[in-house]
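Okay, so here's just one chain, in structure tokens, the form predicted on its own.
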Amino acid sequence: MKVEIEKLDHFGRGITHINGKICFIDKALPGEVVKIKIIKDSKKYMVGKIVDYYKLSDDRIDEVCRYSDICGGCSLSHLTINEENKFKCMKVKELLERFGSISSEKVCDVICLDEYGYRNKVTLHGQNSLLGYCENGSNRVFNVDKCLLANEKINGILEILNKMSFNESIDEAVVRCSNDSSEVMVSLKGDISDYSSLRNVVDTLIINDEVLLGDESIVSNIGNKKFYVSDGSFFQVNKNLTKKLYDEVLDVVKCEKPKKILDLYCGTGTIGIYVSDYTDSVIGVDYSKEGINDANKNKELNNCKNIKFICDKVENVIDQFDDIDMVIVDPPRAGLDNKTIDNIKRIAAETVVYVSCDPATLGRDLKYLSDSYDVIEVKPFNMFPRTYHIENFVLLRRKNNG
């Protein structure tokens, strides 16, 4: 079947229609040409799997990775990043607009740095004596002995991984860099009796959730600031842009000069440490045991006085706080519950920063809180290119309604 590719949905697949269905196609670009087969119909949509090309797109280029056709990863490395950058600054704003009402005018152009090599952590599987990744929309592993995403300190672990998983019985393997690089941590589990190999090249080595080697964190650096990343804390996994994305609410910090501030969703205390030094106070909150483990061993490594931590799920906390200068939210793909938000309208906080994972929640947020603030602006990061997935930074104003 001959189709011509419409334009991308929000996951980066190419979309046609036939016979008035939609039909969603894997590695296909606006305006390309293609022949397809049908491997899935349904009553609402069509999946169609590219057999041949006939018209390219000028935007197409050749993939460097070897597993790109069986790896679902990179789901966009067929595409130039700048118009990977352009298709997600034009997916923010669709987003924000159905979701949130909220202007087009109001998005920022994407701000991106390294295309291949930011990663600072990857997660890989064991099966039949295989470590890798999972096939796209399968649980079957691939090996892999090379990810152009992770960085080459990762990719030097994996080397050494890859010949152990022949004798030992890797179910899973979780490498963490440190973002200069200078440490290391492998996580592993499985029946694993020999990691001679590994004694030398990691700074910190669990296996089966027991510290066998080092101690039991990392430490990583975002700035001036330094962070303990234990095995099943969250950490920004990109190492370069995240100072980026850390900077812009810094300047926003800097700026508004609040002299309190209410860090939600905190992690491990690694946005609060980060502008702790331009306000009076902060209070983190985070319901993870070890995420706010992390943050206090954090607030103690920064020498940080001005700073405390709650750990407990933010909505049975929200209604306890009052006299807040500035709000920052950095939730989960979810986005906030009900309760939070109007908690935040009852704070009244005269600036509230929402760093973002998920464009549609958030448009759906945003226009929750649309009654008590104002969107000044939205600057989408491209913390996870040549994947269709954007972070995105929200500077919100409480509207003066007399």
Ligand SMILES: C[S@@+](CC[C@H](N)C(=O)[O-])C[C@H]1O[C@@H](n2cnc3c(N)ncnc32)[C@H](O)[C@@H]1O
Contents of the next structure:
Amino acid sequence: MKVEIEKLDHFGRGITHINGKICFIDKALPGEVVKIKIIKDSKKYMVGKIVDYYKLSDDRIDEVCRYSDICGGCSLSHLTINEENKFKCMKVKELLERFGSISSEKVCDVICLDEYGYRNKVTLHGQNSLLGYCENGSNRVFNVDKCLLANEKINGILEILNKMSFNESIDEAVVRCSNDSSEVMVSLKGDISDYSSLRNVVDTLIINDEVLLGDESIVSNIGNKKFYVSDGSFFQVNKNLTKKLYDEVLDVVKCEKPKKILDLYCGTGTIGIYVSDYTDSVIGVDYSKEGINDANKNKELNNCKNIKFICDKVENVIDQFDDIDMVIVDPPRAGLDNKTIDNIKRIAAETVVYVSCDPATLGRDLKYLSDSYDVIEVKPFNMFPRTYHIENFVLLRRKNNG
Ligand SMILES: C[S@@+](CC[C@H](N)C(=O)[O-])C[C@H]1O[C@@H](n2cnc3c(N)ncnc32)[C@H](O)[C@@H]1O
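Can I have the other form now, the form predicted together with this ligand, not the form predicted on its own?
Once more the chain from above appears, this time first in line as the rest of the complex follows.
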């Protein structure tokens, strides 16, 4: 069947309509005319697969990854990076308008650095002596010995792990690298007895939660701050753009000079520590024991005397805080719960910074906050180039009546 692609959906899939029913087609671009076969036809939608091209978009590029046909990770690797950034900007505008009634004028252009090689962490799955990612839309694992999104150091380790997986039963492999590539941590799960090939190439080796080589964490840097990162804790994956994102928060702190800052969903304490030189005190909250353990070590490492961390769910402790000048939130994709939003309004800090990795829940939360806070600006950061994901920085200021 010959169809013309109308636009991209928010997952980067091409959209067309067949007899009025919406049809999603992977790796198809607006304006392209393609031959498809229907691989799913449900009541509400269809899914098509490209079998031939009649007209190609000028924005299409050759895919450079050898796994691009089976891997679902890089859904936009057939599109120029400029067009990817325009698509992501449009996506943020649409979702914030739809869920948050935020005017698109508030949304700035996308900030993007490296197209490839930006990731400081990958997670691979093991299956039948294969070690890699899951095939698009399935649980079947395909072998990956080089991921273009990961930095060189990680790819060197992937080659070794692939050879190891022929003899050892690896269920999962997490490979992490410090942002300057000087330290590597490998954490494996499975039935593994011979790890000699990793001995001279990793700084930390953890197998089934037991530290077998090196320390329990590696040290990574963001700007002039250093951070311990251990196996279970969250750490931003884009090694260069994270600094730009944190600089954005730092600029607000330098400009508004808040005396007391609350850093909610603080992970390893990174944002709070990054801005701590420019404020009187910071309180960080995260429910991850590993995260807060690292955060407390990071406080010592950076000689921060004015920061304290609480290990608990934000919603369990948020009603204890008063007299805060700035609240920073960086929640997971689910966004903020109602109790947290109500308490952010009650605390009534002059400034709120919302860092979000999901524009839909971000829009919803901005709407709930809108009776007390104005959105000043939204800056999308392309932390995950070639995928459909996008991070946002939002600056909010308390309304006079708030
Ligand atoms: C997107 S990460 C942000 C981490 C940190 N701000 C950074 O930039 O590295 C979200 C964090 O929220 C934490 N988290 C998730 N749900 C939580 C909850 N209900 N209460 C407290 N922390 C939570 C996770 O442990 C994770 O560290």
